[in-house]
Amino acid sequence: MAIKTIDPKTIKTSELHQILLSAVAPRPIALASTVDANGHVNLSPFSFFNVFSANPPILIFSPARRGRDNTTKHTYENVKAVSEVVINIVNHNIVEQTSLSSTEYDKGINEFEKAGFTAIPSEVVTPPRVAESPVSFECTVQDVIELGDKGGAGNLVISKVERIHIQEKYLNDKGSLDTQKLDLVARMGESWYCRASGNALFEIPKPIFNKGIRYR
């Protein structure tokens, strides 16, 4: 079996960027809502995302420092200016919205009009909710952690979760989320992205009642 054996300090922070974005895939989307410290309203999607605790609810995402010239995104300076989030998910209904608000506009650009989103507003933040995601978290940042200086370093967001708003479409008959109707989607490498629905869902029991037998 032929195996490929990579030091990641021996080639591009561009190229090392592409392998783990391929490799390390899908991953699901955040669509992060901030303001600035004037008020000025920020939409921008991020893939370095995920939930990582219940009790509390904390959900973390890493706008990174760019790689072609190790700047900051308005996402990171309006967090640390006003520590408050909005992460919305995002599901096939709104891909096509949500890429376009990843173009890099210039700082006091509201990304809600340029990608056709509509703003609502939050109950116990200051940035607004995005009225199409399925689901929307409001969120008060608890720490920001700067994994690095040069470009490609991530920046973790810590989000605590304060309000969820679910719309009731994409709920199932016993009152919880339906994973076919949410349908979401997922960033792979390079322009790919995955779609959560149809014959890529399935079932695995997951062997918490039952002990689970050997594979062989």
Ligand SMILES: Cc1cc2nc3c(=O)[nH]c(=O)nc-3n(C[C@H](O)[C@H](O)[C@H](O)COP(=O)(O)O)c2cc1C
Second form
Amino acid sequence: MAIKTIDPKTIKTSELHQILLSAVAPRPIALASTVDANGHVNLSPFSFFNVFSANPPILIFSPARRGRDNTTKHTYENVKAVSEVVINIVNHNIVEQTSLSSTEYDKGINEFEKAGFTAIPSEVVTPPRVAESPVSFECTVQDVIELGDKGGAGNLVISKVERIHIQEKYLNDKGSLDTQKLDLVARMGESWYCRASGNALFEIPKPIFNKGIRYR
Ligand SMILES: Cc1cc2nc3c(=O)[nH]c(=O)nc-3n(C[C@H](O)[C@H](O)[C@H](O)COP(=O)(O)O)c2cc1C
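To test you: the structure above is the form predicted alone. What is the structure of the form predicted together with the ligand?
Next comes the full complex, this chain leading.
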């Protein structure tokens, strides 16, 4: 079996970035709403994102330093100024608008308006949430961990969930979130996305009641 082995220190950051993005996929997308110190609203998507704890409920995403010029993103600057974020989940209905909201507009430009999203006031934080998103998490930012000071360095925004808003049409008859109805999307390498619906979804019962013997 031919294997290509890479020492990450020997390749360009842009090349390393693409390997990481293509291999560590599909990644869920956080559509993050934040405000700056003057209350200007910002909305941007981040696929360096996941859930890391249920008790306390912690979500983490990473607005990274830009590879091309080592500048920081408005979202990072905003959460440093005002420690709050609304993380809106992205499904297929809103993926085109989400992509549009990633345009690098000047500071102070409201991507809700540019991308055609409806802003709803939050209950416990200042940034508004996205009405069109199936699930929104109002969060307080517990910590921001800077992983480096060079282009491409991630900034972990450790976000504690304070409120959850779910559009009821995505619930099943037991009142739980319905994976089939949600139709979530995720980010892959290059400009690829994937869609969690139809044949892409399958179930594997958890092997907890019967001990597996062995695979082969
Ligand atoms: C689906 C998607 C996922 C993205 N994920 C990230 C990410 O995880 N980290 C990052 O720094 N930029 C990511 N980007 C790029 C940012 O959204 C983009 O740089 C945006 O303009 C940042 O906006 P801001 O400066 O207003 O915070 C992503 C873009 C898209 C479309």
